[in-house]
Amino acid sequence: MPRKSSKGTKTSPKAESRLEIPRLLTVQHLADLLGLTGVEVIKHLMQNGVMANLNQTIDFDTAAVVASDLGYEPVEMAMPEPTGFTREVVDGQELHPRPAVVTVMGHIDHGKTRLLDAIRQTNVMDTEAGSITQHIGAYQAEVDGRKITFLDTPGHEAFTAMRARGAKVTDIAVLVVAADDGVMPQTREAIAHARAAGVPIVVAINKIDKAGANLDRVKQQLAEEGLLIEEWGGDTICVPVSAKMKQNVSELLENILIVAEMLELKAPVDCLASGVVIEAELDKSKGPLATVLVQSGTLKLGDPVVVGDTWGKVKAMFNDAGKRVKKAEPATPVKILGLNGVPQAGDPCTAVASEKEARSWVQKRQQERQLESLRPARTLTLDRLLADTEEGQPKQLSLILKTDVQGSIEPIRTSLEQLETEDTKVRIIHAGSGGITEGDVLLALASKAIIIGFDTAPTPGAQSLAQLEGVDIRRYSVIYDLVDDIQRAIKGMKEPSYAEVIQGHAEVRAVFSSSKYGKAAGVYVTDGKLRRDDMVRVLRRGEVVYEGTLASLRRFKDDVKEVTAGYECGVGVSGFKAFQEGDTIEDYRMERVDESET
């Protein structure tokens, strides 16, 4: 952040000379640029309220204050942009159909892993059927010659963690619900995470082979969660399956393909690849390994790649069956070797033109992240979320509600939803009982939501993550306090109403040239008053010809703030030069209306 310059004379003999300063640099580096000792620079920083040692990194704004004090004109050093770096789809690239990327989610022990294994065994060659343990966190199934890519992620929290870091990797979510167990807490969480991601949901009711299976009960529970299945008049596809018996697995895949067709998924093929890291590890013998889902373009053997804060050259690629491959097209998962470090899940992976370019981009990314770490965290507070809503759009307050007992959810949900106004919508993204978890914090981060805890507390891990990411957790023990707090926030952020108040009128009696405004007017204030910087209209024969700001107001040779009725003055209106004698200038202001008094 820019800091106020310390007072005193500039000591540098090189007054007004330009000094290029990097976006990030150490105190010692700044001392070298200024030709001073490190101690002298530290003293100047202290005078400006900055405590730093020689090896500490500071940003350009902080360094610029010191340089300015010493008589330099600080200029931020421009980093050369590498050529050929493809972040987005290249304009004009031909798009080709690609497989859908599917994530399977649901409550623990409802059969997610068994279903994934059943899909894999049903759709691969017999020689690969025994190689389930070789899969790489993502794999492809084939139905009637068409492929589907499945992400084998450890539940909805990992799914949302990647999305919170900006990685949107999933096209379709498959929700697994056990026919004998029904909708459970983690089922509701999975629904909330899929909805927050904005992806269509396909329901797989598993374990239909068990004695206690009750399909109608599960369908009713799904309807209560807002997932009305097709046979009940809704639009949610629901397929009863038995992963254990491999029953209806093919039907599930066919329905996934139907949803994929409706999405019309396409991506460019003939360009440098870009994708996202699904998982990464450090292998003792092979070094850093990263599982990458290619999202556009084609990743080829030998391509230089930038992966998060690491880079390398693709020395080898393996598909989900462990076989070496030479290329990977969109929606294809591959494990790659050749990186110089281990990236994080959710990191972007992009192929570039050369190793030199890869090194350059990694350096730039590292500097950007270091600069970001120097800035204060942007907290997701209640008022800020409401204020940040795009202009012209209804404000939306997204909440995650956690309570001590299940019975408290409905009355609180009802009370909060009743606070909706025409301008502000209240959306309960997820509601559940129990402690506030790291998954709740990740969901809030990805969905820009506030967490409301009623008679419940965050886990230590959730509290730490919330502080790190700047997620607002509000805790209450009295429902009235909770509702009043939200109501005050909504009322405070509601778009205010304004009424127009006419301040005065003036008649244009002369028009003359102005060096600053081009044309100015000599006017006589007929009623009220004119105030500098007020809004004004220029009226000609009763019609508005211009609206702007009263930028200049002069009496004789003096600038004045206002002129009242009965006096003459000279005026200039910003952006207007076409005054004519006889025009009327109408001065007005907008006053806020206190709706509580109406």
Second form
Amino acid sequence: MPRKSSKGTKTSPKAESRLEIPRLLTVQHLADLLGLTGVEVIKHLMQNGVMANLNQTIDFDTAAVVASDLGYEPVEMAMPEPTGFTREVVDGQELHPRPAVVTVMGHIDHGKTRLLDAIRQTNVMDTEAGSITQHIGAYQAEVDGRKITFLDTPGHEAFTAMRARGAKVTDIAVLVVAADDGVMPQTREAIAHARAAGVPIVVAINKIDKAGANLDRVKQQLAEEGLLIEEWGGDTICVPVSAKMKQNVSELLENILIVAEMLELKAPVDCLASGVVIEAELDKSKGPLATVLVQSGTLKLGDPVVVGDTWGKVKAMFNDAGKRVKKAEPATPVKILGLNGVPQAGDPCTAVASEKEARSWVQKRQQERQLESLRPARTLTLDRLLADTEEGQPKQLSLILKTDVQGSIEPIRTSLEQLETEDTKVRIIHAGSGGITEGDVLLALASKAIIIGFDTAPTPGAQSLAQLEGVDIRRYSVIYDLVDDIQRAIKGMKEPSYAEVIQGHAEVRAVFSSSKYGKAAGVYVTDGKLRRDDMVRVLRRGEVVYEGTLASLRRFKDDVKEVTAGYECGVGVSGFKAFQEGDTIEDYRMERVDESET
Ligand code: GDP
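What about the form predicted together with guanosine-5'-diphosphate, after the form predicted on its own?
The complete assembly is shown below, putting the previous chain first.
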């Protein structure tokens, strides 16, 4: 890529010299590009009425004025393509078949880890005798000479966390269901997460060696979740296995290959690589290490790479058997050495032509990150979700529904689905009972959905994540209000007004550490009451020092729903640890204001 077709001489560069300039850059960076000193660039900027110091960030338009003054033709530098299999379609690039990338999901203790180990032990060929397989976050299994890449971190949380960061990594989800336990809450979550991502599901009914195994019951339960297996006329592939006895593992792999074949997975091979970080760590002696799943192109030893906010040069690469390799093709996981910093899982990794280019991308990304941090989080509100739909497309409202008890789900689901119109589809991507978890927030983020809590509250972690990422959590305790709000949004009507109604106050009399909630406060309720599901603010000398939700409300050792005036209790506030004696906790609830009053 020509950055500058002639060396930037200070006086009269050729008129046709193209100069690629990032959208944002520092004055010093511009000086480097122009081959001038910083002071010279500052002077040029001043002549154009811009006062800036060396470290100040300027935009492309400002930099372009200086560059044109000096006879360059400024061109805004294109960002590298976002990584992901989207880069598969590169003009003129021949596409080659690539292995499928598989994530194993399912309820806790149903055998995800054991199944991954069984596959590894039975189908991974160690290239060197006696070599020990390495846990690098992913590995490749081989069946009938064909490869399948397995991500080693089981569970839908990791899968969706990556997706929320924009990384599409998985092609196929293997849903593990224990034959003796059947479909459980996290099984349903996993189904929702895979479906929201549009990833096909292969079911592995595990633990068939156990006495309590009941295959028919599991198949029936799966059908209730909309996964109708092939032998019952559906199209879901289902394989009974025992991870413990290593029974039917090859059969499972063969079936994964069948699904992979239908997906016709392809990627270009002969171009610069792009991929995604699966895991990363700082090794005391080797420095930053990152496992990258190459998604397109070929990653080679010595390639300069931009990885998230950091960059480097691939000094050494290791495959899943711990063997040094010189190159990695699509769907291959490799551990790389040579980065200047530790990236995060889900970060894009892009090979570029030169170290200079790598440095300049990272600088730009960091500047963008800085600008980003100044912007308030864009909350995905009901109105915005519906407004953002592309023209001509039916609008789609994606919802995650959490309720206090399982029994509330169906009536609410039915009421919401009845609100569908020709133009607006209502899609409940996940419904379950219990608190609103971080997994729910990630799913909402990755799927552009809002979360509806009916008589249930977010966990402290979920609350702060939602605030950080701008995910809308709406809580209701009256079905009518819930349905009415959604209906209004669908009809493009103004949302009803809500006003806060103070429920009570409590005084902080002691501060102590709680193993579960961090800092907690011993309080005395002075008026009204504190309710477990309400919003609270912490007041100090009349000023609000924090607003959030109650993370815990306890009397003696028991969790309670409410505590009324005249009683003492223990209180934890989500995300808040700095209680002081004498603080006041104010409990409030948002209540709908009557239409006639607005
Ligand atoms: P995960 O939480 O889904 O990763 O579950 P694990 O792989 O840790 O397995 C949970 C427990 O179930 C462990 O004690 C395993 O040894 C056991 N387990 C896993 N697969 C099987 C199986 O096929 N048969 C039997 N009997 N036990 C299994």
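Take the two forms, find the largest set of C-alpha atoms that superpose within 1.5 Å, and that set is the rigid core. Since the structure is predicted, the reported quantities are computational estimates derived from the model, not experimental observations. Numbering follows the first chain given and starts at 1.
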property: A506 C-alpha shift between these two forms of 2 Å or more, rigid core reference; result: yes
property: Cα displacement of W311 between these two forms reaching 2 Å, rigid core superposed; result: no
property: Flag for Y72, CA shift 2 Å or larger between these two forms after aligning core; result: yes
